[in-house]
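Only one chain comes next, encoded as structure tokens, the form predicted on its own.
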Amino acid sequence: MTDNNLSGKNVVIIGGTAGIGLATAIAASEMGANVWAAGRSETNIEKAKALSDGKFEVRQADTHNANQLHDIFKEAGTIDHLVSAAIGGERTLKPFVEQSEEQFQAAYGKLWGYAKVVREGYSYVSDDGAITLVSGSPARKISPSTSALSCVGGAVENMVRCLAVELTPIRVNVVSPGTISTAMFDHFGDEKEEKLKAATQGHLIKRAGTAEEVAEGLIFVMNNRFVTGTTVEIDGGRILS
């Protein structure tokens, strides 16, 4: 049994006030961390404070607005584990001919953001510490409609080898997950659990996943300190059906 790592670390969650993030930063917390959870929405903002209950900070961060990354880096100080699970870009589901090119330019706000989330917090990790970012499974499954989402998605996992490869002692992971009951299925209304269920009728477990057990995929990676280079598949089986 791996021990808890966690109690009294440092840990900067970007995307950190909702969904997966906040998941994520809740669980951190709850295992003695000192986690920041930063988000760029103001009505997320809000609501992760009244969820935080005090027991974690919550700031306002862009991915893609440097200034802000390092004032919350600066005040984390030497960061543990530093996440970010924000999506960063838009995403157009549809098909490839389909979209415009700046529709298909504008899904890589994802891996850019991602990339200045690395690139002005590397220095603030600690060389024991850990880097973590979310992917997603179109990136391995493909769907129609999906083109964006896999290229990015599989841009993501290929950065996370090449710095796991440069940015050694620092570990560097990446979680992709599968369908998973977050806000971003909300626009759906009353038919979200409709229709949740009928994307998942062809996985091995046929049901939406949670953002708590994507946030376990998250703090497992963070916890061991063995793993690095890796993508760690929260997806229901969804890859392989």
Ligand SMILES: NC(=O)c1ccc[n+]([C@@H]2O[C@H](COP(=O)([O-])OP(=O)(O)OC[C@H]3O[C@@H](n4cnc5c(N)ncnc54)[C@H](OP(=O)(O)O)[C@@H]3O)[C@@H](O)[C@H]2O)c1
Second form
Amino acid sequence: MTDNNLSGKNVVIIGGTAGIGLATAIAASEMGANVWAAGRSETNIEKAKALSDGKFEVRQADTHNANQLHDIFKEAGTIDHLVSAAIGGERTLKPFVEQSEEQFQAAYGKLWGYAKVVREGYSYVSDDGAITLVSGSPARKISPSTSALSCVGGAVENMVRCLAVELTPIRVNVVSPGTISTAMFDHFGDEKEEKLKAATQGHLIKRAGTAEEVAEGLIFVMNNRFVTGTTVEIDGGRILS
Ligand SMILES: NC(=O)c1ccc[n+]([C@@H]2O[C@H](COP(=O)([O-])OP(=O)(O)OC[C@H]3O[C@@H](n4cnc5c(N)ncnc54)[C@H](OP(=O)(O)O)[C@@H]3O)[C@@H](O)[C@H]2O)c1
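Taking the form predicted on its own as the starting point, write out the structure of the form predicted together with this ligand.
The next block holds the full complex; its first chain is the one shown before.
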């Protein structure tokens, strides 16, 4: 049986006020961790506060704002687990040659945000602690119109391998979700579930995943003290389909 190494640990989750980050905040808190979850918008902050039921802290921070990040890191003191599950950039979905240079670059906001979270945060992370980021299946599953997401996801995964080597003994890992039913797809409105169902029919597991299923992957790499430099795929077999 896996030990619960999260009890009493300080866990900071940037991009933790909705979706995968919020599910991870709830799971870590239920395992006895002291959790700080952060995001930008008041709407998500208020929703996360309501769901936290006072059991974890919810703060405002943008992955691109060093001062906001430091305020949370200082409040947490020593961080055992630094997580970023923020989207942090544009989700540019277009054929490569139809994208402007600005659109392609805007997708990299996710990488720059994660880089800032790590750069500003690593010195607060304890030697037996860990940093965990979130990439996405387009990093390895190539489909038309996803070149920007694919390049950014691949860059996040490679950055994680570099950081695992350079920051050891701090462990650094990345979780790669497939198609997950979160607010990321709310722009589909009433058609959201129908669109997700259609999008996943060719996958080995023919449905969208849940934020809680991806959170289990994050909790695994945080909890297991022998895992570093790894990409854990929680994607219903999407990259094999
Ligand atoms: N859902 C999927 O199918 C899927 C697939 C592949 C990869 N992913 C990746 O999984 C991660 C989580 O996505 P999700 O589906 O859980 O999305 P989500 O439900 O929209 O949640 C995203 C969270 O990140 C916060 N956030 C976004 N930009 C931020 C920024 N610049 N600084 C701080 N917080 C920020 C959001 O709050 P605010 O907007 O209020 O800041 C929210 O708390 C992302 O990296 C995404 O690219 C998701």
